[in-house]
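Shown here is one chain on its own, the form predicted on its own, set out as structure tokens.
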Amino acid sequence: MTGSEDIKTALTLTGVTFSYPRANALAGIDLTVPAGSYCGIVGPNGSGKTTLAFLIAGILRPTTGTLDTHGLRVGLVLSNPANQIVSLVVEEDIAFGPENMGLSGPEINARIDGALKAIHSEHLRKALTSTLSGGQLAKIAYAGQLAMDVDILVLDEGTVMLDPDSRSALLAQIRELNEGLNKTVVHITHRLEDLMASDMVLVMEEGVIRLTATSAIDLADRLSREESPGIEAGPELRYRCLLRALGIDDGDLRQATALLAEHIRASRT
């Protein structure tokens, strides 16, 4: 078993470019992603984010430059999880990858059990995929990647089709896979608020990395002072930026709000 915890770097891109027949998508990407980290990527439509996801997943190859996954296995979850579902029954869908890896029946069953346990969905094992909600389908898409024991999870707009409750639940699941199972996460989104758990956030524009920040709130603070079309900060991040501007940087939002209330009362006396 390959474990990202044994490798210091999960992903290295050096001078990576990619061109489609009628357009250049990536104009030179240099990027190092530490193993076990949570890397967020935001940017407007057409900035090259999905092309980068397909390159990391091995679906595409760089036109020039090098991309090294250091022997780690990479899994990709698309924006519409229904496009990744290949079987009528959940357990059969999760088994699809391990079966194509040539694993034995007992090992496949163990992989299904482990993947469903990791996403807290053991009760869905015999369910018909056609009856699942969008959030449940997304979880099954993740389970399919976990069953193949991937080390790097690439999420291309993985929450875009979900309602707020399902999105929150899935973001919590992604954090658990990153922190609990030490999966390296590369999360591509236009919604900066989805990346609150990330420890590295990049802004892509016109095929290049324009900005790098150490957290979503740091990036939101920077973007609030300049034009950034195509990137949604979201109400929670805007609120946290307001709190930070007032010198309140408590990670617990309720506690931070209590401190804000105290600040307001003090300013009135």
Given for the second form:
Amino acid sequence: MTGSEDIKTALTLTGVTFSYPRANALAGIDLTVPAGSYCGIVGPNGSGKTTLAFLIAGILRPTTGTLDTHGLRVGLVLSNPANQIVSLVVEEDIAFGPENMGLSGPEINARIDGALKAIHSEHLRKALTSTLSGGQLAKIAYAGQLAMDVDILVLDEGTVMLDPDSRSALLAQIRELNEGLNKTVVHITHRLEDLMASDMVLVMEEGVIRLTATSAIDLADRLSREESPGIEAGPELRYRCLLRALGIDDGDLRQATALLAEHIRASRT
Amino acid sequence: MKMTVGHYLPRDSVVHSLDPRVKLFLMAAGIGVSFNLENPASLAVFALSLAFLTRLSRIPAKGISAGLAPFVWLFAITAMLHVFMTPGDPLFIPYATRQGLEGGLRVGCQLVMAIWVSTLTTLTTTPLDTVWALEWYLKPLKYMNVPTDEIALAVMLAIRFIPLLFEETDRVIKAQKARGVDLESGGPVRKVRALIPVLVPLLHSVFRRADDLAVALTLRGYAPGITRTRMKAMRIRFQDMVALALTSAFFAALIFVVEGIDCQEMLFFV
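Other form of same protein, the form predicted in complex with its partner chain, not the form predicted on its own:
Below is the entire complex, every chain and molecule, led by the chain shown above.
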């Protein structure tokens, strides 16, 4: 961690607005993200999610308002990982960031080892990036950020180009990074189901935070009662909402389904 | 079209482990030597030595042939030009001469050798290593305010993204064909106009990729003019010195002994 160890807040945004030459993207964002938390952001296209990601990563600067990362290093992974890979060999690509930081050769090698270990891809170290699948490329994009020892990882639709298996594997690893390595995660997505591990979920609309929920299920539950364009709760979340509405614990879905069957049988008799 | 340029093949070989500066120097020298070989015997010896180096670097023959394949038309046209344009003893084909046939075969072989040398270098050297070596050779230009670091990075990114652009072009062509765009029929003007529906989305995609890449470079801490370190230290080792000495001696023997070129002629060529 680049800041002091007792940091409790990773990110503070106060009245942040941002305007492009012909459009206002953000119209006043107030947000506090605790260190080590998993913050999900959903919203329809054009709601300002990517602009917010770029502001947090320091690519853009707020037009008004303040944004404080408390001295923490921020990494960003974009929706198409192939466009973020700069070299033809995995280890060289991961080394690119640490080399820019002016680290020594042994330190860079240690960073590469650590980053590949964190994403369980040590075997890919010498592989050619042109031979990797979309899921593997996404992992290497994450490794490139981890090698720079980022404290806050911002994912802007970071799983959008992956097949279901690769997506769930990557989501599990992002959870591991959040829980095991205490990285703060800001995950921007269209799919609410990707945010099952979130500690907080925000809904953005027209450049402002419209709704704040404590979890993806909480938000899905609220969305089932009110319409919100551009946000898809997905079948799993809707099912979990139903289970909770019936007072069934959804921790273990198999067990919960058996309880639901029992519940239906009982209601028939 | 598939290009082998930039297609590094990772192998655990002595050729792979050589210093990229040495390999780049030997590649330049090898290309120079290949264009100076006139004698069939020296061409054969040079080809044998390249075959030995290919074997030593554990590169499969198809790796080399993939590198040569895109240039077959170049070999063919060059050889044909020689066959029909060189004056001399006529052959059974009209305008073809015996001297032209010999010259065509010789130049064709020289081209094959030159491309073999460069393919072997790119297959055994990572693009980043190549760029570092290039940057090292360009260092003197720094004193003339030439942005050598930026040039080196641009070369590396070009190597990385050129194959992607080929793929993207292929995708756009297929997508437009699926929409009924006719790219094949008609005269040259019509064909050029038919390319517009390919070029517009292609340019759009290129700019989007470039934008993403610029963001990615910034996120990875890159800024023009920064001092970068290196994962692998570039150091000339004993094996590099041996490779340099042996290969230089071999080239000198081919040029001065087998070919019989004198130093003055060589200096003139250089």
